[in-house]
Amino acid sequence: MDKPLPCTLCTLRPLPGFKPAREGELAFIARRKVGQLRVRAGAGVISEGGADDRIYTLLAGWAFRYKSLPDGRRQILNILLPGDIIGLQAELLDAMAHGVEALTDVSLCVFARDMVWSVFRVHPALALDLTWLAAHEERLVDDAILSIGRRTALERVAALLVHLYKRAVASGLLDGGSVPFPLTQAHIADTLGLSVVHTNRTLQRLRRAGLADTAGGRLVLGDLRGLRRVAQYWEQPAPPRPLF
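Please output the structure of this chain alone, in the form predicted together with a further copy of the same chain.
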């Protein structure tokens, strides 16, 4: 639990990727932020199947959603960046069907337990925003299925790198031509349904081709257009997103 940042001073909201808050709604949200939580890199935020029914917003840092099979094989569903909501599914459905783990040290805004229902009751436009976020996350997952199911390893890795690069840039993380990249090769493998060894081979092909480099915890794209072509990745416009 670290020093809470009041929502009125939110460092995320001014970013170009986020929609400005409407009249009165920011205050409404601020009133329901009950604290702030810090989680260390590698630690769990929500455990698979757990019944933690709090709602969080990722304020700073990276995390990921995952599911696993009984025998331990793990699949990462989705990478979470600042502004993403955590725990909405658990609130709506009854149990959490997936776990969430911090990739870097992470700060989370913690919201009151009745947050969701009160949003729906008193601020329909905000409720629509919440549903927008859910639909948006589903779209990401849809894209992931397409990758894992139908792209080759090389295409998958290329598509993931382009995708994460874009999102990191939108989160204001671009610095000197590169963005932070806290995923290990094991994370990439778990995201793309590959083995670690083959992920390594594939990253090297991209590196040697001058397309992308993930060394030193940072991601540099040497040739964005070329990477996109390799990935068969076509741009989707990204409208500003709501923030809680």
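Based on the form predicted together with a further copy of the same chain presented above, generate the structure block for the form predicted on its own.
There are no partners or other molecules in what follows, just the one chain.
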């Protein structure tokens, strides 16, 4: 485990997508941080069905949360970006009902499992923030179910691209009009319940229409409003979110 970066030097906290810490909160969080962990792309952060006595905040890099069937088929439940909390469900359950895999090399802030109980005992304002994050995660899953259940393939891919673009911008990843996009077509297919072939055709259709391009590991939106119209995705800007 790496030497932890002091919370006062966190690169995410100054970003407008995150709530500023209230008085005393940063020191409280820093005292409960036990280390910092690096995980290589493709490696597991949390094992599906396993137990983990730690909770993580994704400081840098991308990961994804998934569930799989015995024959190896996999459903990606959510793409995780910097600032997302990982492993909260293990605090309430004996074993993780899902796994988390690093999509790129990632850096994680590590907290002991009992951090959650300390938050609820000692810091009610932070406890409300933690509850908000859990509710926000549930809403993201609700949106994913809506896409898989009711959107067409074109609408699903368009909605995912808009969603990830917005989240990447909020995490400070916008550079030269584009954001990183480390997902392969197989990842997109596993997220949206499509075949890789159908995913490829849909991405090509969006590219030819000048709406979006994912070439070279970057996501460029040629027409954000047009892509939203295709996706029927008109969600209001999210409020700044808490950061642990």
